[in-house]
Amino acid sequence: MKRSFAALWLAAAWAGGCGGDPPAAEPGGFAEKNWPAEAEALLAGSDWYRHAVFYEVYVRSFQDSDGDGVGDLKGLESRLDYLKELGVDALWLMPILETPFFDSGYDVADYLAVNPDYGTEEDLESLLDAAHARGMRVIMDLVLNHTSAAHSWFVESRADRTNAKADWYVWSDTPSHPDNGCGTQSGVFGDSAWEYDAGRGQYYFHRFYPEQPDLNYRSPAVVEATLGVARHWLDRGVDGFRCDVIGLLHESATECEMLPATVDYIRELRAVVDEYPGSVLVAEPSKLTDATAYFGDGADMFHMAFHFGYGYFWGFPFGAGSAAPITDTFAASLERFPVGAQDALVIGSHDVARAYAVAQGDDTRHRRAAWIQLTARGTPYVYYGEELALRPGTDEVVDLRDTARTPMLWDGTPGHGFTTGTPWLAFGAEADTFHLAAEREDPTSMWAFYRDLLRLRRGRAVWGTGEMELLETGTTTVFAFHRADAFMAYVVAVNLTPDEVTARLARADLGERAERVIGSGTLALDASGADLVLPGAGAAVFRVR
């Protein structure tokens, strides 16, 4: 299944790849048009994740197949050729190993099998079956960290001091440790980080809530456990991994974070991914700032770290109408990273805040804010219902982060297509009217939007390998870069302000005519740079070779 997905997709690829020349431009103009060969071969080569679109799939909140009101792995193979349509090249899934559920399967109660609630081996099979047909690939969450208390492995480790795998896990025999300063601090989630084990008569660590204790991974054994997890999913033909705070594996007296014994891990366990050719790993970074330590020499350690920067804290630049924080954020990526380095662009996820409560309801904002993500150089991560504005809700049955997790809304009927049956979550606001069905027909409508920004991503290497470099516009309130490759090249411009604003990029040899593809404004060219216009609150594409 693994071995033969490059060679479906290779047969039908443009022959001449990212090297040759692209189609001839219309006569007249830019040829801006779908090139579903150039993409499809763009996706089969060795770096099909710098071109691709992620979709991240809360599969309990997607879609329900059997009217129990949870989601589950048939329901979402029921809706890849929505996914396909809509502009999406890879799945992320949200845990979907068998866990207790105190943090919504991100406490893993057994690594090798599938939740229930979800399926079986065999849909999870199935699944990838359908989506590598489709030309799309799939990347399971993988929780390394920690498990869940239910674990078989912690359920032997605590039983006693002398068991083989006692050591699976940080323990001590008081509320601190003299090698894990981090376990002086409070848990994530709790008041303390170290929880008391009565029959075992020691406590153990965990980083958050209590029934995820830390593994320990100064025991050989766990680093040889966790690696065959990993080794036993690529070989079902899963196609890489989101590692959930993977920097924090190893602790000592002083830092908490991304130590070299840490980074040794992360090496290792990218030599097993790239057993698997295609396979790619993703790293989400503890320190939400800076995902250099992620990279190593670029080769040696993850694919694509997210880009929390600008993916968690964009609500504050657009709120204060300021280009600066946007433009400091990308200019130390591009700045930092290593050669082969790849951002990993998101402007929400499952742990955050829906992009429509960031934006504060602007629709306008909402959009500006992944204008930036989809064009900047970086793989974009759509989180699911984004494309529809899908609304916070204020049901909780985990935490607070469930406000962000509701079920999809896909039409008008009393389970929005969703389910036959309730729904284990409850839907968010306006779920009448704001529903894939509804926007279809509105073709001002936010999935409008992201359909039509998604193609003209497709078949063009520039989005995902090409050159960007940040534009000085002589004014705070635009946001403005140059993406460039040997075939194309665009000038993209975000206006932070809901005012008319007007800017000049001082740049010379921008390119040679400018030709607006999607948005509004003006960008008029000249030998010394241009002069851009843009609408209050608007952004703007601009084709310049």
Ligand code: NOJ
Given for the second form:
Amino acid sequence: MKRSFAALWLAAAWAGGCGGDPPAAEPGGFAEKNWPAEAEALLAGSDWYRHAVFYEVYVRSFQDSDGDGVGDLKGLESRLDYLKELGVDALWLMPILETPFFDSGYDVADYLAVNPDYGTEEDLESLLDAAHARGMRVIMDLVLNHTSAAHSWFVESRADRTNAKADWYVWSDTPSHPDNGCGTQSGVFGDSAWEYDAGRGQYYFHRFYPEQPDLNYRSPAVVEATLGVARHWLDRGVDGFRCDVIGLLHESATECEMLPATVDYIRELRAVVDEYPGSVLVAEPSKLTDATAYFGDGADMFHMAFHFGYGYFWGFPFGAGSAAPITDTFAASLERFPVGAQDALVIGSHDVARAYAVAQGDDTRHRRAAWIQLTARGTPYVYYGEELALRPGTDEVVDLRDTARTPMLWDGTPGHGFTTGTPWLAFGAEADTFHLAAEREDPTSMWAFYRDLLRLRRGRAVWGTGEMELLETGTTTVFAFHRADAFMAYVVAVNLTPDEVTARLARADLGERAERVIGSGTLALDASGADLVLPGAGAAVFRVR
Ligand code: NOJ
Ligand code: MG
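Please supply the corresponding structure for the form predicted together with 1-deoxynojirimycin (NOJ) (the preceding block corresponds to the form predicted alone).
The next block holds the full complex; its first chain is the one shown before.
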């Protein structure tokens, strides 16, 4: 089933640069004291998602509970305490519904049935209960642009041209369409976006693999059916959705993303979600450099949208030792977003190379990238295993992206605590060295770094909702910003290069006194700004009020 995969976003994030051999950053660091009551209060309110730390889970690769080599819902439930300890407040489950697995579950064959590889509906219910009992939330992937060709809707639609679902998909007599195809007839995953179907003697449109026909949202029945899918899972206690390529629902001959009709649909979806207080939507924007269109007036579309301008491109600025691309992408969202919009901050996902690979194996580069992700304005989404600096694998079952989807490494046993059987996908590199059991014992490990930084966020509203102001540094090699709310303020600074750097932060009223709470380097405040020194490959968070 292995496929050749050539999406442009993969290539973009895969590339790094060369930055020489930076010295190791100072190990350890410390976090400020714990604020459990404040944390609980922030996570219980309607703004909980702004204060939460999300964790993206590939259920198939996280924890197997029955020895079949495939991760499952019961396995995930057994690891909730681990996630809680790490500082995770909410889970995003990649697709867990029935699928022939041509695209790792992003080809849904039944929107209402749990994939039996992962368990039963009771297992899901049990997972939701167990998460909620710990004050954690769970959102699911909602894949609405297309179904699997094995979905009963498509089976019916392709049978002939007159059946009840004949117009549920995008059919055409030619491999093109006057009202569809957005100016290109090629799909994301291959040459043509049109596949000939002998049954109908017509072509159907598929933005992704041929096994993923696009639904036709011009049909009111499709709109009703898919909104019903959202309702179904919200009724069962799911806390919201990560919406897969949601901007692509409608297309015209020239445009494919966020057409007015797609925007209307999203508003309808948001209205459904609003019937379930506390539920949230996070968008996967297709335009990687600007998610503004997904926020509407700030309250009528998405609660969050992924910030790919940073998350999928940080390899370039770190490789080049230049802060400018990072400054530009954050400046753009700070400027353009409506009040209420919230960035969803990542440094990786199931679609791109592992952070370890993007950092070119440079531990400090990975840490500095995460540093920005976890302290900039927004809600962080940690991709499972990122906290261990999981190395890429080489095995491919579906396509190249499997190299970033290898099973979690819990310990040094042959099945690495993931399975007692044979893993469905081979473990990644250096599996005997970089696993949780070993990293937990090592105060200088990536895991310890994530734990400390996540602890620093807990109970402090400023990280989720405080103002973020980008700071002039007088140098091209430092990215620095100020975070503040009514109660506290911080300065965060990251050195993009392997060399020690001094910078002048020219902004009055930065704060009252500077105390470094994590990282390395110094900040000396004065009336008109501050002098900053960061060691090579260093970064720091300073409390200034
Ligand atoms: C985006 C998902 O993240 C990716 O994994 C998938 O292949 C495509 N959408 C198609 O669903
Ligand atoms: Mg299993």
